[in-house]
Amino acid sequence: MIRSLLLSLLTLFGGAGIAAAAEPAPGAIHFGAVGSGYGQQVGTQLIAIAHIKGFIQAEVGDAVKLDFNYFTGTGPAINEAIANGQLDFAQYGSLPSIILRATGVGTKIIASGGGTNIYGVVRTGLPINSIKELKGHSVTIQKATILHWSLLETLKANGLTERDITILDLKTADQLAALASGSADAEFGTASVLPLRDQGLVKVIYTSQRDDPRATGPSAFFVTDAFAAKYPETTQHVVNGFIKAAQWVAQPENREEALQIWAKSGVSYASLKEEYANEQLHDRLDPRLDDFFRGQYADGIDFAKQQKLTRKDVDLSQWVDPSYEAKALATLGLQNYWPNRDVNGAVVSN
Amino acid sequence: MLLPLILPLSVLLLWQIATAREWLAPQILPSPLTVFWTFVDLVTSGDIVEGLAISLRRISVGFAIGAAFGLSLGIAMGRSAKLEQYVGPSLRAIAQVPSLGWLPFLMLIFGIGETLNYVIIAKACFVPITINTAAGIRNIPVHYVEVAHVLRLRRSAMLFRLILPGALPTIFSGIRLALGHAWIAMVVVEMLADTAGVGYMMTWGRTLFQIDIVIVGMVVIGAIGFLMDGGLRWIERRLRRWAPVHA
């Protein structure tokens, strides 16, 4: 009786930053997101930050318990944690998250996780030096993820389709040995593939972010609409959190600490600097749901309709909840921080 | 005749409960209707059909490799003390590793593609094969081989009418084991390093979050499996019509 006296005096106290909570804490908030696999358990996108930074417990209180899981397993593993009710919240790329939703497990669109840019690549010998010259060479990349979706909406930007290249359906490992043996001419994939470059295996034809801003892998921040439904004000918090993280990252002088924080997962520091080389990471950590992302989703709602990906269809409106980012936006002072942005990435006002 | 069915059909009505309470989410574990006809979509699709014609291939080639070098090698292990003792410590040391230990290694080597399928499946049937014929070979009666040598039995009768017949149950055992070896390696290989074939189809169920799809690659393996294990115990009654019941 005195001890649980104690704790709940220990959880009321301890959550200084909170308001008198309505509803109770719950003990343990369980994070998803993807990993390298071969670093410490943290990641290389805005939720790792949040995490090492302590900006979400900072707003949730220290009697709550956060877990942070890293997947290397990536999309399809995040889905089957999520499927399972192991994870409250998750930030990971939209395919996966479109194809865990179009069966039906409910989850919420919160915030942005701002891109990921994405890198086409040949071996090094061959005559390959444009996304043109693809036509009729094999191609290596993970089906059903933001990469799959990316290379298909190069190649249309370059008036080829998939029926132009051959596509190797591979893990992210193994597309490493189909390039080194010669099994694949070309790999479309994250900054995990600068490594190889720099072992001059391959050479470098396309990045996103360069040729196409639109084709930049996209990234949300998910809330099972079970932990949204029982715990309203912590989600609120969490979000709070999740905005103050990429608030933070924003700032240029706390670029250098993010990029060490990122590198803890294994990917190189090297590696982690060329991907955001002459960008702000103010606007690519753009965290809001703005006519860019959505634009970004409704694509990739499309595409996963029209490659048989999905046998139900999804409704963006009914998905994307902004309210919790509106509010935190708001709480912060942050309504005018970043800037909206039209479905083409192009912005449009301040 | 009905007791193996107990087994299957308690699994089937335990899955029917299951997915009828809600016990876990339809999403993790689909209806067997719902299994039912996902098998139904993928055989008139072909796909099922154009999967297995691929995988069976692999298996055939892969086994047909692995046997071969298997039962060679293992009638010379067998025959031979010397070569047992030069060999069999290493070949039982290669045993210890799984087929999925040498994938990383051998798809340097030989790249993703038929190539490398033929070698892990054919890896996987030879050492079995290998160890049970040497094994059959050498646990005959020692006097059936002292009669055969008094009556100056050529070599290849001494092979055809006292060896391979005399060792068959075990030789038999192990291409048996082989044949389960070489489907799991096919299946291991396609849902890591292939792009078609049955193991692949289940991979790329577990990536659409289509747990159907992956259940369904699962019964027909099993099926198949089950068959051929069928066929092969067929063969050897067939071969071993000659032995008189209680040997």
Given for the second form:
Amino acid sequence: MIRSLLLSLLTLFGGAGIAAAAEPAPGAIHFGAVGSGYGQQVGTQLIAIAHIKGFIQAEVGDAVKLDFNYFTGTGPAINEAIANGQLDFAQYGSLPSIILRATGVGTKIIASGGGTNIYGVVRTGLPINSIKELKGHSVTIQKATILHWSLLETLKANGLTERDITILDLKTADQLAALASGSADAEFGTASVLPLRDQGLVKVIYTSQRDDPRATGPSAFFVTDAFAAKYPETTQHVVNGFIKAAQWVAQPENREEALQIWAKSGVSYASLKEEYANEQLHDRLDPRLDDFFRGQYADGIDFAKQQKLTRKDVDLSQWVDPSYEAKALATLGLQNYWPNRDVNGAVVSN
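Moving on from the form predicted in complex with its partner chain, please list the structure of the form predicted on its own.
Only a single chain is listed, so you will not see partners or other molecules.
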């Protein structure tokens, strides 16, 4: 009789018990991404599309405040903010995120951020027209970023080493100022360097898209372990919004609007149009955690160890959590929207 009474009570109040156990919504969610060093608080990545077009806000509801920060200190500044508990999600490059992971700060990779074209530029007037001619000159980057990796890999491909140049370790905004003032001879950067080219201050001697597509800088979308553990449902909603942004930007009819959104960062529309010329945003900004993405991050982990930027091993299989993305793709019916790629980036299936 007692057992029957208990079963009856569970039946009557089970729904209320489930409702009471529902996940509470966070009051605010804090996002970080890379900024250009000028312009408005908008970047040139997928997260900026999700931000400006409201894809994430629509998923989590208007009651949740979303705080987006675009850091001019790039990866290291984002690492510091995550380590200090100031960010819940971030989209940024592979190398600084690997370094953070190696220190023991808990994050999960929940989507790819796509690739970033990397440019090598030199001051106008200098007799430098190739990577090999950088020997004996100063190059500004921010160390422990994907640009650091790209520079050293490109030097190696051209028969040079780090010892053949002088590296000036500066934040993005300071790099631009150093080039403009003549304190640095060259820079490895993203599309943020193109306005200097448009002003006649620098000339482009290298792009990864043209000269070495495999060196295009990878990025990822991260959530902190603490946030994901406390708010798993909200984390899923955020990933849904991020994937929706990737789908939106992949559609040709949205290309011009996407470029206009990214131009709010201060990088000119003309520069961004050049950045993605002869390339489909569908391909460049593929959000999936496929073999190509994993191969790029595995290379980054090896590079960090070789450069002694990390002391502890990073287990990629434990870091990447594909469950949120898989659920988002299934929910949105996008399982076959992007083609699968092998570790070299070659399409292997549709």
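The structure displayed is predicted, hence computed values, not measured ones. Positions refer to the first chain, counted from 1. Just so we're on the same page, rigid core means the largest C-alpha set that superposes within 1.5 Å between forms.
Relative to the superposed core, Val193 undergoes a Cα shift of 2 Å or more between these two forms. Positional change of Ala102 between these two forms stays under 2 Å at the C-alpha, relative to the superposed core. Superposed on the core, the two forms differ at Leu179: its CA moves 2 Å or more between these two forms.
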